[in-house]
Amino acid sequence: MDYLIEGFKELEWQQPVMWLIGCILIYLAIKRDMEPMLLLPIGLGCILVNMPLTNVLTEAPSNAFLIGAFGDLAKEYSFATQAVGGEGVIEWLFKVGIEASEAMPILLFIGIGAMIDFGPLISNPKLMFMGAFAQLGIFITVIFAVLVGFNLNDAASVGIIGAADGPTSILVAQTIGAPELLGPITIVAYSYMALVPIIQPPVIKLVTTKKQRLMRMDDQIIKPVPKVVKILFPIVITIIAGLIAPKSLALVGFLMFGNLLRECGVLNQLSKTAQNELVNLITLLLGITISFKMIGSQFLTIDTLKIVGLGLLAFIFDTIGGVLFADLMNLFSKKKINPMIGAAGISAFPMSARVVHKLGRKEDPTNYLLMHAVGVNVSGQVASAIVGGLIIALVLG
């Protein structure tokens, strides 16, 4: 009967604290309402990963616990098993998903895109400078995740945290971080993404003073854009990203795929499946597949605690340059714009844009502002893809 208390046997001690913090997860998502979609199913994810003896990862740990019960008879299923390579679920979906061909990440992006108006930003494309800006906090993050103590790889993947973007940390992660860096950092990037509403209302009263966020953009409306317009938006960025950052087409190109369904009026069906059943679909088994990344011995290091602090301190930047550069604006600018909408440019869409306008009508009822920020906001959902691509260029070249 010992095969019974097989798994108490293997039981190691960083497997019930990351069963706890698969418990937070969970807790967060359902009680607190966190990214629920992706924090619930790593929560679970990351207990099912972290328990002895599981088959979710590589089947040989379990074929222990057969052999216990079965004998020679075990023994010979577990030697077919291994012959065959022996995966479990979780580990083949990762292999699959992430490791081999990084689908996961970019199919994403075709339901992101579906999701997305860039009218405000055809409108005004000058709120792509501030989206392009908001970057700022990436590259900043790098330089201090490399005074810390990472390499330059490591310190790139941890620095696109601040890009507020899970599906592109993911790939970059993946493509030229540590493999044990992964579940850290998509844990902290999408935590802090679930967190804006609570990180960036202070620190962009920290940056703006209260004339500022007063300021009103009424004699800049956000005019209607005809269709032609908006169908050859995404083949323009498409062709444009693929000239200057072609390691960012797979992801920016996937995202105008899916906004070219969007505005093609000719697939209606196929951009409603695209922002709901493939886009629902693709996240939660992003999200337990993910855990893979979060076993015991590898998460609960001192990397661990300094990607933490790390990512907040990319989002904090993100925000302090967004708003700074729309300073910088209007010193040339006759029409001038609330630089609170800067803050808006760090991709995590559409929660950045609503803390704008939420901020702004805070402080005046009928100021307006969440058209405009909604443009800076899907420009820095662009900008953070051509980001990525170029990270990835640039440290592997």
Given for the second form:
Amino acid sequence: MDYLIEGFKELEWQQPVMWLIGCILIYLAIKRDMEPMLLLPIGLGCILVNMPLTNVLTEAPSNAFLIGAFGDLAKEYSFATQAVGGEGVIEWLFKVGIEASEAMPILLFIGIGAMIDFGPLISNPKLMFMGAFAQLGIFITVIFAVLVGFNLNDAASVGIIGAADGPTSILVAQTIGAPELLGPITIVAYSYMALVPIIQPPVIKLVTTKKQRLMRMDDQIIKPVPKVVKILFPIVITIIAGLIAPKSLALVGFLMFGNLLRECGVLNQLSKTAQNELVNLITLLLGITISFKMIGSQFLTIDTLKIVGLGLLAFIFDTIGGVLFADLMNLFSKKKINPMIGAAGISAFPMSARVVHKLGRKEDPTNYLLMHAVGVNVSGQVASAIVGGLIIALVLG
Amino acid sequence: MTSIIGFIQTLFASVLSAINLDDLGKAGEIFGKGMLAIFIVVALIVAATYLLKYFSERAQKKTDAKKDAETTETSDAE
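Structure of the form predicted in complex with the partner chain, please, following the form predicted on its own?
Whole complex next, starting from this chain.
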């Protein structure tokens, strides 16, 4: 009967702790509606990969079970040892979907690109500078990560949490960081993205005055953008990003591909598929695949706690970077910008834009900042993908 | 007072020795190069976008002018 309690005998203390973490993630996903599309699969995956002797990871189940049931007979006929070293389904998904070519996060970008309307940004292109400076938190966090003991590669993978974009964080962390950090980085990135409505408002209030928050942008009308410009825009961005930041092209190129599907007007079926079925399918698999990196012995370390703190720092400095750059632009611009919209340069689309708009309406219920904030928000999406590629290029030299 | 300063110096030295100064320097370099690079890329994208809008508006004005001319001709003929 020993074979029935083999699982209990192999249990380590980290595993029940990870079950608890998995349950917390599931609770946050369901009850608090925090990024449920990712946190729920990650939460359940976390429980799956922290069960001993299962076939979701490397060892097949028949090994211990058959040895326990048939003893020396199993070893003699070798059928209990064949599966040792074979991949379980989650490990296979990870090796194929992420490790091989970072396919899952990159393909997800097609769907994200198909969802984005660049109209508000094209109508007022200078908003894109705020999206660029809202990536400040990434670079500042790299420095702080080195200060707390991470090596440069790991520090850069932690810093990319500031991109506030799951696929970018996964791609960069997988390319340059230590493999055991991928799990905590992903969890922290998605968790803080869900917490943007809590993190950003106090930071915005800290770096702006009431007078600034009341600034109106009614004189800056968002004009309709000609269709030909909306079609050429993703092509132009692809070429520029590809030439200057070639390591970013996997992300930027697929983002723009998705956008071109949307804007060309002749591929509505594909655009709808990209926005719905493709995104849903990949998100479903991505969550459970990432849980491969949530094995207790690798996840429950001091480094994970450091990553939690550094991730928060990244989001705070992103917000500050965007807002302060908007202030700087106001020194040279005749048409003044409400500096709060700079905070929407964080790539958490569209949540950050909504947070800024809500904050603006709290100060003045007649102040409508949403479309301007959306313009900055989508520029942050592009800028974060470009910065992801830049980080890879700068770290790998 | 001397002992306090000495303590602070020792603390500072121990913190510095725990930090990989080489990596810190590289992180600073990445900060500078990264922010400059994203600024340049975005500046180029912004410039390209303004150009796209300019040529698109110019083409639209030509098309509108042509349509107006045709409309005027038609009404003159009538």
